[in-house]
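The chain below stands alone and is given as structure tokens, in the form predicted on its own.
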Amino acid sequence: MSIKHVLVVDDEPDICELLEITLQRMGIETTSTTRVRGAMDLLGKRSFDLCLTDMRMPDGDGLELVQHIQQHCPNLPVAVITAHGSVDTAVNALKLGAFDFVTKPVNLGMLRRLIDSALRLGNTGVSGETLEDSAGPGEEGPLLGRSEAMEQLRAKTARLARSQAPVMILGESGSGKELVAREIHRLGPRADQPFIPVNCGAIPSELMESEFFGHCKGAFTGAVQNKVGLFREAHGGTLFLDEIAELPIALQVKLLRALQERAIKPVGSAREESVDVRILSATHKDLAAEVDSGHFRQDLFYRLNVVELRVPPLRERPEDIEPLARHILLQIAARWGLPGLSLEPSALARLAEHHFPGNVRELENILERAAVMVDGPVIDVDALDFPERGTAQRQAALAINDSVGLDDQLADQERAALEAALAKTGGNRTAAARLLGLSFRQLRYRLKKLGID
């Protein structure tokens, strides 16, 4: 394994010495300079594995160096060191392409984790030279589709995996925002660390602070033991905040502080705990409009929206319907034990004509229902059941606003009907299916879905 070499750019002798000692103890070679121009000259003479630069030097600032590296050494991770309270400057560096930042006074634990993450970029297989290749139609990975929009999305996702910048993922319900977030995590240096997704609209407001930051035993009624919290669960990895627009203002304030200080304070605790978490957020709402209406804090919006990534709806990429449908059928076949599932050409043509207001999630639902309804492995056009116009949007809204209650009620009703039929027929599934007006295949699907033995 080759020895790594880091370029250190800082005109403060104490900081420079601290960085050099830390790196050398990690078995890393260093080269130091006190000038922006000196750093640019060194970058032209040899290659480095990482650049650590202060923001203020006698002949310029770190932003100039970040831009220079992005232009001339795009595969080189660069991290900036900024004064405490100057996080906005560091955010600007992230927008320009910096990998990450650390504030003064430097926390050595966080510095080591930053260095380790940056150096691991070379082992992820994601580099400026291979971005387009890795995003090509032959190597789609989890983000399926042959449309130009999906090729661009894969390329952007791969680039964002090389940074620790917060990303705001925008897209309609059912378009695959969490899948994109998981791909950013999978391709990045935190891939072997936790990926923790959380639906911000599904947590009761009175429990949010405890859920995010944890609590100490006895902090409130019912706190019978310590709770770690989502930030600590995601420590070293990625925290994905889905439906971020649903956060109440009170928690937005606390979240902003956690992001600024890179520290959290559990409920009932007197001390803060440092956390190392990459934040990815998503929403189907117009978050800028939420800011204008006073429902979302502007300062938090700018902190989370350092980089914006839009997931295109399915109706804008109809050429992706066929590969998605085939992939979904393979998943359904494996999940429900239905080998050889396929679509008749007429069924595929009908899917291509559909508007898909519910996006990929709606396509999954249509195909799953069709797979259960047909008697054989081939799905024809008659087996496709499309919701009435507007139904998918209403279902998506219900899923966001009251998903737990609605799903539980429907599942309970279905479970009661199935169990009653099985009880009446003495457990004879063929007879129970006949009693319910279902095929045996449909009954088996519903029993497995609800976990009924």
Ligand SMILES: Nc1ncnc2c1ncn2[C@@H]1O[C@H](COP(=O)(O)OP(=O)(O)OP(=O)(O)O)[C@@H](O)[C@H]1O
Contents of the next structure:
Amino acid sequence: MSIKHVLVVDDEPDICELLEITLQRMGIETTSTTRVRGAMDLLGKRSFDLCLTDMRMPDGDGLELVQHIQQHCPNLPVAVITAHGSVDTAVNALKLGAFDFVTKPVNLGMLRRLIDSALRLGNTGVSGETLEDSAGPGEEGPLLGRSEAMEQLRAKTARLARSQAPVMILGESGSGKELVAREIHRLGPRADQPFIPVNCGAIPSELMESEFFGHCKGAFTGAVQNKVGLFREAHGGTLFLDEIAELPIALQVKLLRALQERAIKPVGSAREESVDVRILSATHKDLAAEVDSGHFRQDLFYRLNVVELRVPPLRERPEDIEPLARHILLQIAARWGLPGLSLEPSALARLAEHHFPGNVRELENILERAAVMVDGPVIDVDALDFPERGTAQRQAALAINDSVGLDDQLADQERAALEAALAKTGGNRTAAARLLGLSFRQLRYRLKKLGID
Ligand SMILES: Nc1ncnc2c1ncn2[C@@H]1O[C@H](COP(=O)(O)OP(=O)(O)OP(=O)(O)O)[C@@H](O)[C@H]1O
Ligand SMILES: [Mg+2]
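Since we've got the form predicted on its own here, give me the form predicted in complex with this ligand too.
Complete assembly follows, chain above in first position.
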């Protein structure tokens, strides 16, 4: 591996020296300058693997340099060094494309980790261009779709993967937010480190602090052992905060602190531990409105929402339906051990007209049900069953009137019928299916759905 070369830009000779010594101890060469102009000249003369720049220099500021680098050397990671407390400037730098930031006084452990991940980024050999090329229509990345919107989303995802900026992923339910988060992680320098998803709506509020930050043995009743929190589990990697709008206010305060300090304190511990995680969050709610109504802290919102990424709903990109459907049918066939499944043109046309309130996940469900309905390998339009609009509300109303909802009542009856048929045939599924007037595949699907399988 070739020796790396880092450009250091800072007008304080002491800081320059500290940075140089740290880098040299890591086996990295350095060139330093105290002026923005000087840095721009050097960048024109030779190539570097990383630029570390201060914010305020006599002849200009670090943000100008970040912009210059984005324009002239877009593949060069640049990190800024900011005075403690001036997070706004750091956030602006991230928005302009900086890779990451460190605050003064510089914590050397943190600085080393930043340098490591920035240089690893270069090591992957992925330049901006190849990343965008590889996201082209011919490639089978996990984010499928041939619409213009999807092309742009793939390109943005690849670009954001190279930065450490917190990203807020917005989009309707089932549109692919988690998949996008996984892509940002997979394409970035933390790819070989953990990706830890956490559904903020699914953790009971009294357990949240300990889930996030861990706890010490004996910290509270029931804390019989030390527990490692999600932040520590994600150390070196990415923490994906899903359904972020559901985070209770008390925890929002603690999360903000952890992000500001890049350190956590397990419940019952007196000691802070530094952690290095990249934060990605997602919500299907309008988070700015949650801020206005006082349900979400504005300062945390700004912290998490440094870069915003919107995943468009499926109905706005109907061209994506066909490639997605093809891919989903391949997956279903593989799961069920079938040679293949395909869509009749009329079925595809019908899908193209659908509104998809549940987005890609709804498409998956429709195709899965259709695959059960047909006996051969071709799905025709009759096999497609669209959840009627308003059905959900009607069922909810029923569920309120009777204590047992319609779905549950039907499921109970279905379960009883299936169990009776299996008992009658001594567990022979082929015979049970015949008895019930179902195809074998339909029977298997229902058994699985009801958990009898
Ligand atoms: N562009 C895509 N290419 C391939 N698969 C996709 C794409 N978008 C979504 N999917 C698939 O659709 C399903 C739903 O996606 P995902 O879980 O990422 O959605 P989400 O926005 O996080 O949904 P929710 O708001 O319900 O949590 C997943 O199985 C995912 O793999
Ligand atoms: Mg999700």
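Residue numbers count along the first chain shown, from 1. Predicted, not measured: the structure shown is a model, and the values here were computed from it. For the two forms, the rigid core is made up of the largest set of C-alpha atoms that agree within 1.5 Å on superposition.
Core-superposed comparison between these two forms: CA of residue 419 displaced by 2 Å or more. Residue 29: CA moves less than 2 Å between these two forms after rigid-core fitting.
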